[in-house]
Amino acid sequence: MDLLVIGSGMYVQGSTENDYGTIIPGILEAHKKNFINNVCFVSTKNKSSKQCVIKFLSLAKKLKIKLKKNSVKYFPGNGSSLYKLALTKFNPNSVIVATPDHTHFEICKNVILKNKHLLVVKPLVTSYKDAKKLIYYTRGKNRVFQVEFHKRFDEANLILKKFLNEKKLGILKYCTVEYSQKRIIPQKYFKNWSSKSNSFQYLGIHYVDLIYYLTGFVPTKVWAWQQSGYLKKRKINSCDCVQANIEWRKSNLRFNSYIITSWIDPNSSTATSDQKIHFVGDRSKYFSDQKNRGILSTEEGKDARHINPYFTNLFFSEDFYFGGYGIKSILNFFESINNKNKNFKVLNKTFIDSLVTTKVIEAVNQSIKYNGKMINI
């Protein structure tokens, strides 16, 4: 197939926070499997685009990948609708959408419209209103739509939903999430449209698709509350840190969820990201740190750092390859589109969840307009 990527940030090719990004390593592993024939990239802005294709080179060199002349390429030129061309021009078979929160219902509505699969970096969109009509686009579409949520690859998390379905934890009575990211990624990465979010909006999401996954309860009531001041401060308009506390239910069952999400953690903090979860049943817990998976690496004139060996990687056996569950949330798209026996429903699962978590992120900032008021869902 043919591939468009749309967006050129972070989790496309890499920052100094991340030397590879997510999204190149796993077309990269896509392109060994022979999913993927030509590949294109586009942004808003000519010298991104082109940043990409540099990167996805070099790693293909690396990797030893052999691409055919021409195959890697970026849609030159500037502006917020040069996608709009390339997906004329390049006129591609799948695309994968890693832009601002707030850009993703008109490009995922165009690419729908266009009859292409998509791939989109979570949240689908911010509003339930936006997520019904691009799921009402998709009708009668025989194309995967999927939302890259790759907490559901995680192994520490399959643990987890393996041990809810043998009831090992009894009856859930509660769920805390902590999530919590370096300032720089607001006051750096995202600093064009970090004041269009929020931590919990980019971070916090990930969690509310994860309980949603895990357990099969669905969402009933929010209340939310909002720390501010050190990024106002810096002229950012976004939250420093949310709390978001969450009922589920599930027939005659309940059970509360605290989710805990900041985006002012010092720079110097051992990893990007700082996470833990923690379920409670009546008859055990379960906790995990999915920031500390017992690797701690401290190099001369380096930070210590603490390394995640199972998210995105960059491994060496006899040759280098990408691994971890950030590539296999990757992979499963291509994977999907090559299914033969297409079972859309199955295969489209996590882009029809998103009604499910397009209505908390409207509850829980609907609450934080109004200090922490009970927002039913």
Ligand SMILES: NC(=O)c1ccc[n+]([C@@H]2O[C@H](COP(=O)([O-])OP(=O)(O)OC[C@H]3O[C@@H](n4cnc5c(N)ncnc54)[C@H](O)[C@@H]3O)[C@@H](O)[C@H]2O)c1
The other form holds:
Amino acid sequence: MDLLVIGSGMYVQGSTENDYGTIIPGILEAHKKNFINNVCFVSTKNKSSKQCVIKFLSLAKKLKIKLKKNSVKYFPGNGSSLYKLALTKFNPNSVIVATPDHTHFEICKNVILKNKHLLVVKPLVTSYKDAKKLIYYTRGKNRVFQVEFHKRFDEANLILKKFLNEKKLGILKYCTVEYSQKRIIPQKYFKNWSSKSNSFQYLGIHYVDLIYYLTGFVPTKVWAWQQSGYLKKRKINSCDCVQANIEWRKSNLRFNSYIITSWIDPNSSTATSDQKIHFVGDRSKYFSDQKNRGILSTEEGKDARHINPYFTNLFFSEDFYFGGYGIKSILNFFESINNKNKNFKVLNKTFIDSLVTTKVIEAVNQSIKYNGKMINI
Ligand SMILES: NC(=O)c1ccc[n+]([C@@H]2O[C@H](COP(=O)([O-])OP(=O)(O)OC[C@H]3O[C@@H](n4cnc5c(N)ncnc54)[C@H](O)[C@@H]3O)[C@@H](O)[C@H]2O)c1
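Cool, the form predicted on its own is there; where's the form predicted in complex with the named molecule?
Once more the chain from above appears, this time first in line as the rest of the complex follows.
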């Protein structure tokens, strides 16, 4: 399989906050399973596409992966339309899109119309109308189309899914989520596009997808509020924090989720992501601290760090290898393409489910605009 990666940012190759990203480590592990022949990186900047190749080759060496000569390359040039040329000239079978949220629609549309397998980082798009259009373009194409919602692969969430399935919590009453990240993300890494997003769209959407995946309830009403000031003072036109109250229903049952998001945590926080989920039913409760998983590293000369051993990590046993739910999520895409008895309805579920999650993004953005007004979905 020949793979084109569109986007060469933090999630693809890492940053000073994160040494490896998730996409390159995931592709390397897929390489070990012989899923991939050639890889090509393309982005808006020649320099960062080239950096991806350098990062890929050095990590391949660390993992003792033997690569064929010239099998990892970048598509040279700059600009936001360069990927179209790469799609034609490199002509891949599969594509990973890891570009800013607001660019997903146009890029995914072009990838789908060229009949490629597609994995796009979350959120698929930011409006229901666009999600519907993309799903329409995929009709009749026997291809894998997935959204990279890696929290569906986190064991802490899968235990909760089992408990819910076994009705251990009883009748669901409410669920709370707190999810925040360091201010360096909107201020530095996403500086070019943080004004086009907000903490709910970037972070909260993970848990909207997760709650839908865990419970099968559908969102029916939304109330949302925001606070701003910190980012606006620094010329980033986005709010600092968003709280959304979402009502979920299944037949005559109903529960509420309260999702609190922020992206102005101090940069000295002990992890990039601070995240907790709490489900409450009339029989029992389930609480998962998804930041403090019990590991605190205090290296000389560095800030203390909480390490999440379940997300993307470089591990070592006899040799180095990448593992965790970030990697599982990327591998799942390649395994789906290689699945001999493809049931596209199942394989492409994250894509179809975006019809639900994009409705919530839209409703939250609308409710914020009207200062907490109830929006029916
Ligand atoms: N950072 C994370 O931990 C994380 C986690 C999960 C998902 N995501 C999602 O991944 C996406 C990208 O995030 P990031 O952290 O890598 O952002 P980033 O700002 O670090 O990188 C964005 C990349 O996209 C490229 N790009 C923009 N427009 C393009 C175009 N038209 N054609 C080709 N390339 C283009 C840029 O050149 C850059 O390389 C976002 O949708 C984000 O929500 C990020």
